[in-house]
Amino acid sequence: MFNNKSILITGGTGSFGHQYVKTLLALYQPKRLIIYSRDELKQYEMQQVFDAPCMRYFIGDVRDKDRLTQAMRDVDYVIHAAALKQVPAAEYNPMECIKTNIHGAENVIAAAIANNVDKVIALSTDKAAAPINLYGATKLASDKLFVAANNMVGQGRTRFSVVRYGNVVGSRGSVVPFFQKLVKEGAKSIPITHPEMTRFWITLPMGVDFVLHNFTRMHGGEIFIPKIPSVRIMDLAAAYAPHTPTKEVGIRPGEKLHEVMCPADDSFHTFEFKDHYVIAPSIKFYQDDIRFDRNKTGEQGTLVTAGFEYQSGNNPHFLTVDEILAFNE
């Protein structure tokens, strides 16, 4: 699907972008693989790792619609990964978060339509489901924009979908490198926000593979959610800091005890597939014949029961301490 195609990834110098480029170069022969981001140092460092002839590095911000439109010229597929993601920073700088996560999403949509891009997938987060912090609220707004963009296109070519998943093992700012840093520095205790806290858990390769598969599955307008395991915060501490006592510090502002990926209020248009869920659009599309219980590859899903909620605390699959250690190997 990606052979001899031009692909652009916004925010491409992040953890996801690195794994995405690594995977794509290993499996396909893209015509162009464009990294679009605003940090010249990160781009320079990434060029030292990925310098294939197809690679292109564009300096630009998703807040800049003209630059995005220029960068997407003759592009076939777009992955929108750029976002301001730190919850405390978003609470303290709300307008900056809105400019990037909401207005930036608008610009990506406008640029894709202007360039007749084939398919766009926007990366979301579990924090966008029933959000209680600004970051989650902006990502929910972004998700809604990308879903509704399919109606903006009408009979045009471009289709938009969303992929939503949980915490990525070892990504920048995540709890694993934080715990490892504390252990390395000889900390006397590991801070735990709440002993009953749970989170969804996914590796970078799993996230990238899921995104790639959904380019072939998508009709346009779906929110794709992988079936992934959960972890307990106490088990994480036992795995990565087994000889260090824990200290409860309390749940931080804007933080949940358990994360949700399929809210109960969306159960009336949520479909369960073998390895994922699909939240179909709640709005009526101009195409009346789309069956979101059957994807483009022929996989068949079934409507979940009313009130179903996919939540990290009631997930049937929890990783043990040993499985946590082996999960990212």
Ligand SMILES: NC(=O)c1ccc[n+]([C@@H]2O[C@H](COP(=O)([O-])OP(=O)(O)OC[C@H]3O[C@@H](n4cnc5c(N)ncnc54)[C@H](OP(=O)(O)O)[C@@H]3O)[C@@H](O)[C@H]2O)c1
Contents of the next structure:
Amino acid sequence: MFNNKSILITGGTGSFGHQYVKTLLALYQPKRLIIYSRDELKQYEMQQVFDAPCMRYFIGDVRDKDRLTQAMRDVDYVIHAAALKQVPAAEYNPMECIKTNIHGAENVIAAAIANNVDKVIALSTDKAAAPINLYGATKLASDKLFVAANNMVGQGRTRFSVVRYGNVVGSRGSVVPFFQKLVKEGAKSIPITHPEMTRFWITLPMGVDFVLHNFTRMHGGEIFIPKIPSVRIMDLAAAYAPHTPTKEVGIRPGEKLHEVMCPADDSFHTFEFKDHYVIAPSIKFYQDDIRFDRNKTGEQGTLVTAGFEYQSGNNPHFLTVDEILAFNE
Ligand SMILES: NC(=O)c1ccc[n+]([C@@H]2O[C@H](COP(=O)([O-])OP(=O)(O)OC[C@H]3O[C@@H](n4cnc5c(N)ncnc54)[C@H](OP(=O)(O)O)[C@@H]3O)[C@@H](O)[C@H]2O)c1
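After the form predicted on its own, can we look at the form predicted together with the ligand?
Time for the whole complex; same chain goes first.
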């Protein structure tokens, strides 16, 4: 599917971008693979690792529609990964988060339609489901923009879908590197927000594979959600800081005890497939006859029961401490 195609990834120098490029170059021969992001140093460092002839490094901001429109010329597929994603930073600098995550999404959509890009997948997060912090709220707004964008394409071919998943093991600024840093520094205790806290847990390769797979599955308008395991915060501490006592510090503003991926209120248009869920658009769609219970590869899903919620605390699949340690190997 990606052989001889031109692909652009916004935020391509991030954690997801690195794994995505690694996977794509190992499996396919793209015509051009464009990294679109702001910081020249991150791009320079990435170029030292990924210098295949198809690689292109474009400096640009998703807040800049003209630059995005220029960058997407003759592009077939876009992955929108650029985001501001630190919850406290978003609370403190709300308009900056809104400009990147919401206006940026709007610009990606406009640039993709202007260039008749074939397919766009935008990355979302469990924090966008029934959000309680600004980061999640901006990602929910972004999700809504991408779903509704399918109604803006007119005769064009562009289709937009969203992939939503949970915490990525070891990504920049996340809990595992934080615990590891504390252990290395000889901290006397590991801060635990709440002993019953749970999170969805996914590795970067799993996230990348899921995104790549959904390019073949998508009609346009779906929110794709993988079935992934959950972890208990106490088991994470036992896995990564086994000899350091824990200290309860209380839930931080904007944090939930459990994360949600499929909210109960969306259950009336959520379909369960073998290894994932699909939230179908709740708005009337450009083509009335799309069957979101059946994807483009022919996989068949079934409507979930009314009130069903896919949530990290009620997930039937929890990792044990040993499984947590083996999970990222
Ligand atoms: N990591 C997780 O646990 C997780 C979980 C669920 C969903 N997600 C979603 O997955 C996506 C990728 O996450 P990640 O972990 O790869 O993030 P990351 O490592 O922080 O990378 C973010 C990327 O976005 C770029 N960026 C930020 N602002 C930009 C702007 N205004 N214009 C252009 N590029 C910009 C950054 O580069 P520059 O700073 O150089 O511009 C960087 O390349 C995000 O949409 C995030 O919401 C992540």
